[in-house]
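Below, in structure tokens: the form predicted on its own, a single chain.
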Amino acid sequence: MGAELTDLDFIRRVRGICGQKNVLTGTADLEFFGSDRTRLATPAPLAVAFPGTTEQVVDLVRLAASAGRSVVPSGGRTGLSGGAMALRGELVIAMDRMNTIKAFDAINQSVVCQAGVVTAQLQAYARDRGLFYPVDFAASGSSQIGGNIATNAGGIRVIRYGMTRQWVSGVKLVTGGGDVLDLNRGLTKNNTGYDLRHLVVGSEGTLGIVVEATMQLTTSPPPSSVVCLALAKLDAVMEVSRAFKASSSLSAFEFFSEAAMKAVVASGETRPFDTIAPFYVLLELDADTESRVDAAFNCFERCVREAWVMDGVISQSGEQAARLWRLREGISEALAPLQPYKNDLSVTPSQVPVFLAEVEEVCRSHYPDFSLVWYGHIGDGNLHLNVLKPEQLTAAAFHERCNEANEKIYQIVQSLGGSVSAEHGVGLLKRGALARTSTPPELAILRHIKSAFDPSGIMNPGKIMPTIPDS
């Protein structure tokens, strides 16, 4: 009987669960909550529901399953792979109202928080208690913990602290069948078979909806310095990385090209020095003792002597450190008006120079009108390739050529044993490329896992695995 519900009857039932004011159907609301930052297509969900409790999420999922309606979970919508897009009349379940930090355990250094807690909110909560939540990235002010878990968010301090996965000690999930799984429950040791929690991390809402999580915190980091260096050639990046890793304790090692620097400076930031170079690196390192500060200066001087570094600056204050970080963290926003096509790729750090050189050569040979802007977390092998749209191309023609170029770029990734998505996820954007770095048996297992968690196939359809046909 449920499968015969009309759109109006279905929406009426959704309002009965969440309350009249917590269900939106206006065109502007549907476009806003049915999309993320990729803007791949015009969103077209049926409605947006804002549950306030886990029980309401369960009721919504069970209603959708009984009515044969698909569901798209929505967090901060900061994703870059189309993972939060609703294009075919789905019910968007937005977690914005479930935004409470419910418990704090000082002994275990953990918090229990609802999925709608914003990343920066958790960071501030930890800081107020003398602790630290280390997963950080440019969108931390609007991304939500549930979305961080669903995408296994990374960011700028992965080389020391790892991805979101390392900080999830428990997760509560409403499956596609409407069951509530309370996975691992915050335990440090729990050796009782398959750890389903880790299947949920990075699943992009295809297995269910994260409603609550136990997140680990750590001790506050020591005082740090930020170093920005100008490099004459790409090969020097690895030499600089090796030198600073041997002499300092690094929490970040970032990279960007002169094209990225130009974009950030044009947006209002100031160059850190007069020297203009092809490439730049930004490092954050511990500076809590005089010996560590001396070691950083000595390493900088050595890099200059070896001709790896053309120029550089080491922060002398927190304000200066923040200004240097803005050079890196402001790149994505600075590029947005230029309509870049974004690619998020990874290889092992030692292969970065070879990978970048091969991609540059492919684009020079086949796409000479493409302007490439590189930046990324080079300390962990993650590069963000941004292609700027030539003025003479329409948006559609540009995307078609980028998709064509991707085939050549993904071949390079595959030959180096890398990944077609380092941290942004698969979503809609890269589901067709998954076979480049996953074998047929692996893909078959992914399908079986999806079916076990989501027997009706209603959860975030078309993401990761193409569960619905393309239109």
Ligand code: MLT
The other form holds:
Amino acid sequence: MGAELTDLDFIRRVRGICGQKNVLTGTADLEFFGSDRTRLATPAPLAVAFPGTTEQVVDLVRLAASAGRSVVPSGGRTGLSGGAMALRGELVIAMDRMNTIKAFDAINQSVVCQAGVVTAQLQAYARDRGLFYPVDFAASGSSQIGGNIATNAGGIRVIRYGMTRQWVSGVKLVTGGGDVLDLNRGLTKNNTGYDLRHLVVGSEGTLGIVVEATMQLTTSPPPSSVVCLALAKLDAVMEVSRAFKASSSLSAFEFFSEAAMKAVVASGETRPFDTIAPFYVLLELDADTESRVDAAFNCFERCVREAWVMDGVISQSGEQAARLWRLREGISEALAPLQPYKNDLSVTPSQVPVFLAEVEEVCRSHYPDFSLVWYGHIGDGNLHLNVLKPEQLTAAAFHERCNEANEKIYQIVQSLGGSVSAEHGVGLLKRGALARTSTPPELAILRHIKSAFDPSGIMNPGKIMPTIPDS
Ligand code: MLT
Ligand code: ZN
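Write the structure block of the form predicted together with this ligand for the protein whose form predicted on its own appears above.
Complete assembly follows, chain above in first position.
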């Protein structure tokens, strides 16, 4: 480790690397760039640097390592697990200036983009070339590709297209040791032992900083229809899923409860029909031929006849499809002002009804004052359980009770072989839960991997695992 630097000397050296105007230290900037959407605690980084090149990122990381300072990588900061929170004097490295799509290869159907490229920018770039970048979610207008890779972002079309991991054919990483790794280089076939690229995907900035990636694109999807259905009971979800999977080609299968519907309607959206039901599902299916459209209608009618479905609507225009999508995609924003306690759980899709019934039962008997808002990507077995704070509880007391409830909920997750974080990542929020679904040998291997990439332990400390003591 080099000579100790005072805060001021360190910031001066950071400015020397990135340029005076590309380093911020004002209180509002530190708060803004030092947090994500979890608003877990008050952020308190030392400075925010905006490098313009990979070389500058290398220099920043090497400087931080030699000065024993921690680094928190920052993308669009749309995360929900505290993975981008900077709480104790870290250097935040924000990738906003590295936002260029550098190359397009029509034969490989791939693009090379810098980490700060916004998801919607990549989607539009693909569309302009008659192609499609399929990973999509409500935050795609601000989330960045580097952050999507670091968190292996999922979203609404995972049942057809998978998570971000599936679309990363190359990744350039500046490790915590300041080395530049150019992993997989866009290759389709590369069977040379451990695939380090896949270790980087989902590593939440704990191994290094993603500076560039080769992202695969695909052919544009066929025209689609969106179907929103009201269900009388949860078990019907499985029947509806089976019926539509057999008759249609699905690109999304989402779910939300009446409590979620109420919240999104209160935020300005319109109910799709008069029927009030405990649960709703939203499906997107290919509607490119008359026979596919007929099959969707026939399936809908069958679901009504079987009494699985109480009511429903099939979109007749792009505008109506977008409106139906907003009922699902608007839920998170609609709930945000209520500061819900967020869980992001998964089991295999067929276990969803059992899982949800068991969690409801635990909450009903031990926490009758909790209101539960269920929604999520039910086709992937991924449920976002949001708990609303009872009025009489302080925020601190509410959190304490949620943590206590989690013990019981995680036991259910564990008994079904599920996951405590389906798509939001571990960050700060779920690190205590990791031991529920990862064995001690697995956790020991994670620690070894972390120290191989980040020997000084400076990269996003405390995220995923508390690799540096909290105090
Ligand atoms: C969603 O599915 O809406 C997102 O993951 C955000 C959330 O869970 O609130
Ligand atoms: Zn989600």
